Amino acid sequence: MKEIHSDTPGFQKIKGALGGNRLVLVSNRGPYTHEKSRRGIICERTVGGLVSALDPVMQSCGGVWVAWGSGNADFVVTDSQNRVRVPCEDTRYTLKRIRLSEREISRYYYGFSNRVLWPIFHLFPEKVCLKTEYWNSYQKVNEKFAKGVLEETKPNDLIWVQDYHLSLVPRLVRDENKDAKIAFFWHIPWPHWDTFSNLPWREEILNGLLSSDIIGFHTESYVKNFLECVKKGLDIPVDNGIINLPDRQIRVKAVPIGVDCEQFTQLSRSVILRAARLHRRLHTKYIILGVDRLDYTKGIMNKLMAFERFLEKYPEFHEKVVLVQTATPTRTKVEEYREMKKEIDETVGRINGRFQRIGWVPIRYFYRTISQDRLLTYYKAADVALITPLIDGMNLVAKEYIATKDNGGVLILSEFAGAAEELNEAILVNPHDTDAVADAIKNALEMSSEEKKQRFDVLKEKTREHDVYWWLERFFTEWRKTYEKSV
């Protein structure tokens, strides 16, 4: 994605949120990595949608990005602080790394945050592994960010610390240091009561997370989930979105994030072409494009069990109906995620092997990570994107397939996004039940012209309003707000 420079609008009014402090952010992955080549050592952007994000807004306001140093060469680039400065080619930030050892990785990573924290918060409490050691190697790590964040901090400096790897960050860096300014995004959705009480560790995280002055969700109900956690698990007192200490008060608020829409939509015009010759080539009249990472929330296994039911439902569309479907791999160390990959390429060959005629087969599957171009000419040339995660924090996905497509386009959403409490125009659906989607494939290939665009034009002016510019700078100014109402 071509960067995004500081003169630009929508930076400028970032800035202005900002007020002119500078920001030192925290995640789990860094924006870039260093490789080791026959080259030579290569610097490498990160794939991601908060790297999308936010690297742009560091490039153009500056400051601090801590993270988690994965490379394998990069801590030969970093100086003795285990600072680098980047994007590699033209440096606008410093990127302070953690060093991590194996077993840190293994227990923090892997375990803690993979095994514990992504399935509870996930709604699937049958696939936690709890382990003591999990959890203490996962505050050991905590400890190290924090400490990395206390050694780039400056006086006035916002710090913005991302998603659920990093919970009790907020709490390790106000105890040493009081006075400093805290935001807390988390971008996974988060439960109810109920199942957030199965966490033997649950104290803890809210206490961390407390330490924020102000905390963001994707969604109004994980706000109301968060709160009502809050209340339960504390009996802490809250006041319309507002928690209340004895010596502050902490600000939740649901800001939902965006995407470049202008940006996507400049760069689809470059693959018209291949768009169209992609139609040609799957010899088939409609496409419908999956593009999900390989994790058992995506609800991968649904949309194929979906598919096949359509295709004994509704055989009049026999090769007339292509479904491509991206799976991009992801914690490929775990046994769980293996079985996963094997059960989807074991369901892949026996639905094309039931319904493949000559010259047609019905589904494309693709495990790879997808190239920037190559997903933009899926977006464009898809006629219906088919997004059913079991449970999802927001999904980009089909914010982007909506940014990329000018010419109209059906989108079919899982009730269960995030992004499906925005974009209600879609055609919303429930994964589990496979009838209904597969109906709903039917319902979205015989649209009319007339009610595609309508709904269509909704869409497109939601995600075109609601931007990643919308996001950063509705974030920005409620935390500011924060501190004029304390002062």
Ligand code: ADQ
Contents of the next structure:
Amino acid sequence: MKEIHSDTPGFQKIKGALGGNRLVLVSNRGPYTHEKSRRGIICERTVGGLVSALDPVMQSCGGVWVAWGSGNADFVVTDSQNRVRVPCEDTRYTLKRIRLSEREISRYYYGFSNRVLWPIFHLFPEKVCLKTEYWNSYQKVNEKFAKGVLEETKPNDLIWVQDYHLSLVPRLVRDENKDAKIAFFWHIPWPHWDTFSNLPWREEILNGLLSSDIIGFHTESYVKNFLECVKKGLDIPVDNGIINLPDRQIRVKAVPIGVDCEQFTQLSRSVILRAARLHRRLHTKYIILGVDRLDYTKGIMNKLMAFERFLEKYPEFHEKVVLVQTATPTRTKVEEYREMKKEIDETVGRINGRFQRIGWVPIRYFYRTISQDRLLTYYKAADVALITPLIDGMNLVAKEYIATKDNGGVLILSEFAGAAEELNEAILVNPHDTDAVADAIKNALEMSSEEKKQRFDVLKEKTREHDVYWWLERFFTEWRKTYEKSV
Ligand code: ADQ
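For comparison with the form predicted alone, kindly provide the form predicted in complex with the ligand.
Full complex below, order starting with the chain above.
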């Protein structure tokens, strides 16, 4: 894991933007879990874009992170206030854990968060399962989180709530502390009013969020959709990205998240040899890479069908190309996710059975979370990254791929990923158009070195410029403006 140097210019800028205030970060999943093992209790950092982005900031700036304690030894290591200092080997900030019952996990997390909000906000109405008991539990768990936040907050602390699991927290905190400084970042898409309005609890969700001082989204179109929902759903005036309430204003801003580009570039140097060996090990000239959580929004099935079409249409690439697809297990207790896994397993088996030859397997599929080293090796080795979500708030994998490569590499990116608004030098595709994606793969493999370099250089520059430090600094600066104006 990266060593944190809190005096680097990136962190100094962030500290400046925080203005010396302490951060109270609130998210559903925590940055570390404690699990029982035969060797005793082990502390592990959790995988995911949010944790990679925010753990270094907390390590550098200190503060409190409030999150669900989901590890089986999480409450063995905490004090009477459910707090533990982290990271375990070199403690730098406090993690406050919220204890949830099995029923709450089932109804608030698997139920309301993942079977109501996630499908509605990702435009999958057929997957929505509306149940009042899910909503009731969502409210209760948001209350638990708000209580945890209030216990930890001191005057002048900045409370930063993350994502759709906790949309009611700003209001619940504000009700108890009207002077609280609260920000919210929404990591998934925000749909049009026509979709959002189907949600029976739409007013409660909007009102929950509107107790924040600033609300951030990844793209301008999500901002536009959100503001329209506020206007239509609550009949509140909106002016140039500002929501005007009788007693205060709320700023709504597009601030796209980035990755630690410099760190990816540096770390990737240690995997150069391994990346070269991977081509030999897979007996292939070209590697195409997919890295996704196993979620229906990520379009893994569509990707497999497009790769199959590519193999059908362009037999000259047989024995020259391998698709390496990793899928992180996620939400495995939800029936739909289990069915999707089965369908993907069968499709990979069918395509491989149809095309493979001695010494060449066209799809290498790994259903597991992989180590950072392995991930870097794949990024480094891949000639093409094939990232084709059906819809995605941002998609950090696209940025991580570009950040890791330093010698070109082609990005095929779904036009429905938030990242496509920025990274438009990628080959943009409609993931539902199987033939177009198949052709994009061919074009990527045959692209001239000049065109590759031209596109790559711009993508790299954008990824470097709008990195995770830029995201944080920009967001904190906008947040502070809120208070400067109201003084
Ligand atoms: P996610 O839906 O989780 O995040 P994404 O942005 O792609 O999606 O981030 C996934 C993270 O997990 C990446 O950092 C990636 O490296 C890692 N990862 C994926 N597969 C892995 C594997 N097999 N092994 C190890 N690591 C793996 C949500 C939204 C996104 C938004 C982010 C951040 O859905 O749209 O970009 O939040 O705001």
